[in-house]
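Single chain ahead, written as structure tokens, the form predicted alone.
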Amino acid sequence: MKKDSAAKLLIYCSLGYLALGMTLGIVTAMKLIWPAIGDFEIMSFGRIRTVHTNMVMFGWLLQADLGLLFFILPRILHTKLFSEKLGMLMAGLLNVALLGGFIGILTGHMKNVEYGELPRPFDILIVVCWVLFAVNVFGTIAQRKVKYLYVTVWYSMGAVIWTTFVYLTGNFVSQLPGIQGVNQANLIWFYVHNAVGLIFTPLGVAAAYYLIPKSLNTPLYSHRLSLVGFWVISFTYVWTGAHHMINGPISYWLQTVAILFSFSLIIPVVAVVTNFFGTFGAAPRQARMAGAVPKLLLMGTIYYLFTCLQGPFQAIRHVNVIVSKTDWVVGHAHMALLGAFSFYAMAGVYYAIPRIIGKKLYSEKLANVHFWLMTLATLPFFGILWLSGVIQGFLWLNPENTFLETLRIMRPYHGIRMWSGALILASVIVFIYNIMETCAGKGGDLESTTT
């Protein structure tokens, strides 16, 4: 089978889910202002919002990251992918599971797990896909032609292992008979927080550790620092999920542990960000902003820094009283997945697709338009969610305030969220159009496929 076939299929499918998932995000934002829009069961807020989050997380971002790893690992390890056929099988089964799961959610068949609402049969199929993915990753590593493992490979192996126990805990263990109440909440929040921290973080950082030096044609700032970040995140991230239940019914000691480990995450974040900024600083000045790829990688790193500083701040007890369960948390999650890691994934798609198909990018100008639209739209999007979350929290703490009054006060903020989201969708359309035209060969042949 042709080289990079699995990577190409995964990336192509991810773009379709990106467009659809972002469109559903706009519908969700509209329903916060005009609840009667689409006033029938299948378009209810609970179903549309749930499909939106799952589609963007797993349909777009997870698939794009898996496709990028199938592109990156053979090049780092100087070997071919262990099995393109196995990769194609995994990609096909994954899309069957996702499509079936999304239809299941829309028809009201879902689990009571945040980010894990996919119905059980499709959960099982995703586990099968993950086993196939793991075989391909470790098989490629086993047949490598280099002795040392670059940090991208470490993060890739970590993602395979961490995702396994995080996904099984949230989607299967938490649903076992007899597990309920606070115990179930502990397991579910372990999954919810670590879905971002131990699934999308290692996948995104793995891709960035490859893409930043390659796009800048500059050696990584510090290999030693990269491994410090990897090993610290390995031992600290797993304990932080309980900070979503601070001031709740869980044990006080567990809350304290979650707070302490939330602040310890500053260590790996500083290691990663220092490495990325250090690499940018060492690169030739003209290369740092030469095209959309380094721009997206740089902005993604800035968003990664702010996301990971916001998390520990949110874990402070007195702050958590105000912002917990508000729009603040929604903004925090969006900055991680839509900001940092989607920026990395989009940079990866711009980098990988021309090299996979042997064609030049259709339009560098459109790529830059996409970057600036995306950046200018996400800034107010994240900012208004953080601001409205604080206001929302103080309103909820006021015993004289009513729910309807809170909704009335939030309406202007939700309006800004909707319009900035619409601009994000416009930037995504520009991005996908550029990639589609590239795949059609309208940019011309790529003179060199050097990676």
The other form holds:
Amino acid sequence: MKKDSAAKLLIYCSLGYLALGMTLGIVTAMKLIWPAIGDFEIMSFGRIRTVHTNMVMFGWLLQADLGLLFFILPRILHTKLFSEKLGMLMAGLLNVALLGGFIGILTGHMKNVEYGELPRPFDILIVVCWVLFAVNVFGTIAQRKVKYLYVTVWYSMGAVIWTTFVYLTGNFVSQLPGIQGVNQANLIWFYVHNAVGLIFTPLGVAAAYYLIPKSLNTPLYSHRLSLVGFWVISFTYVWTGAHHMINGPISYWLQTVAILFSFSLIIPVVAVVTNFFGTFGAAPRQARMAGAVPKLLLMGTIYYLFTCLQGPFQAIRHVNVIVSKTDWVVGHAHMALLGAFSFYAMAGVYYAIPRIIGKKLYSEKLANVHFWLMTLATLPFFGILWLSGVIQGFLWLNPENTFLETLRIMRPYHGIRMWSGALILASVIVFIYNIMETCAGKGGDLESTTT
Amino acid sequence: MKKFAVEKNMLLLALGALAVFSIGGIGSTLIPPLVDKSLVTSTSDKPVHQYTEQEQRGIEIYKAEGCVYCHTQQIRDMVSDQKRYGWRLVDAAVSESWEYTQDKYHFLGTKRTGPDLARVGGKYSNQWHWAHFKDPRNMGEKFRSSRGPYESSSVMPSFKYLTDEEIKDLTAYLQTLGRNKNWRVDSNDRPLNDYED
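Alt. form predicted together with its partner chain, vs. the form predicted alone above:
Once more the chain from above appears, this time first in line as the rest of the complex follows.
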């Protein structure tokens, strides 16, 4: 089978889910302004919102990241992908699992696991895909032609190993008979938090560790910092699940442990981010600004830093009193997955697709339009969610404000949220259009040396 | 820069990553229920409500409709939560972990697009819930007084597609919420259990 077939298939499919999943995000935002929109069974808020989150997380981001690793790993390890066939099989199964799972949610069969709503048997199918992915990752590493393993490889292996346990705990152990109440909630939040922290973070960071030095043509700033980042993150991230229940009905000591570890996350994040910025700083100026790839990587890193500073901040008990359960949380989740890791993944797609198919990018100009529109639209989008979250939080402190009054005050904020979201969607459509035209060969051939 | 052995040995790296991770993995999942019994069994002398079959059907509907994405079920240890979700002038009791031990599915939630429901049982009559599920923005003649603010500000979806039976099941479940602590008492300190009407 042709080189990179699996990577290509995964990336193509992920783009479809990106467009669809974001559209559903807009529908969800519209429902908070005009609840009469799509007010019927399969379009009901609870279901559409859930398909939105699952689609952008697993249909788009996970799938795109898997595709990118299939592109990156063989190149760092100077070998072929262990098995393209297995990769294609995995891509096919993953899409069956996702489609089936989405239909399951829409028809009222979701699990009570946030981010793990995909019902049986489709979550089992996801596990099968994961095993196939693991075989390919480890197989490729085993047949490598280089001696040392680069950071990207560490993170890929970490993601494979950690996710296995995280996914099984959240989706299967939590559903066992006898696992009930707050104990179940604790297992599920272990999953929810680590879905972001130990699936999307290592996959995204793995890609960035390759893409940043490569696209800037500059060596990585510091090897030592990458070591610190990796080992500290693998120790600390996993402890933080209980910070979703601060001031809530779970053991006080467990909250405190989660808060302390949330703070310690600053160490690995600053290590990673310093490493990335250091590499940017050392690169020649024209490389830093050359096209959309470095810009997306830089903006993604800025968002990564912001999200990860926000995390410890909102884990402070007194801050949590205000921001928890408000729109702020929605802003935080979006900045990690849309801000940081989707920016990385899009940079990866711009980088990988031309090299896979041997054609130039259709339009550098459109790529820049995409970058600037998306950046300028995400800023008010995150900003308004935090602002409305803080306002909501303070309004709730006073029991004199009825809940309905606080909802009325939120209306203009929800409007800005929807419109800036619509702009983000527009920028993403520009992105997808550019990639489609590239695939159609409209950009001309690429000189073969750069693949 | 010096390179370590883990950096060229795949197995060593994999085992190392697993070992470091599993300390926290075990510490944050298996240990808590061992240390804190109230996560798994009732530690209160009050009985924990056992759900009837009808209420269990209601729970399934609550899960399928994703109510949890707009409603939390936890009165946090904060005066503002207790006051807001109280009843008449009685503050709502803070939620404790033993109250949830019979819940096959947890619905603690992370987002309050709508009000918290942990103590909603008995706050409204079954008829009110009926009208509210059919159309939160227009609850009909009987509840006309509440029309204005609901009509302009409620963003709860209508659940008119649920069958009459399903709405009854769901309501039966909602009316149990908060029942484990008899937090509302009459002037003689007797628990008020006026959920059923």
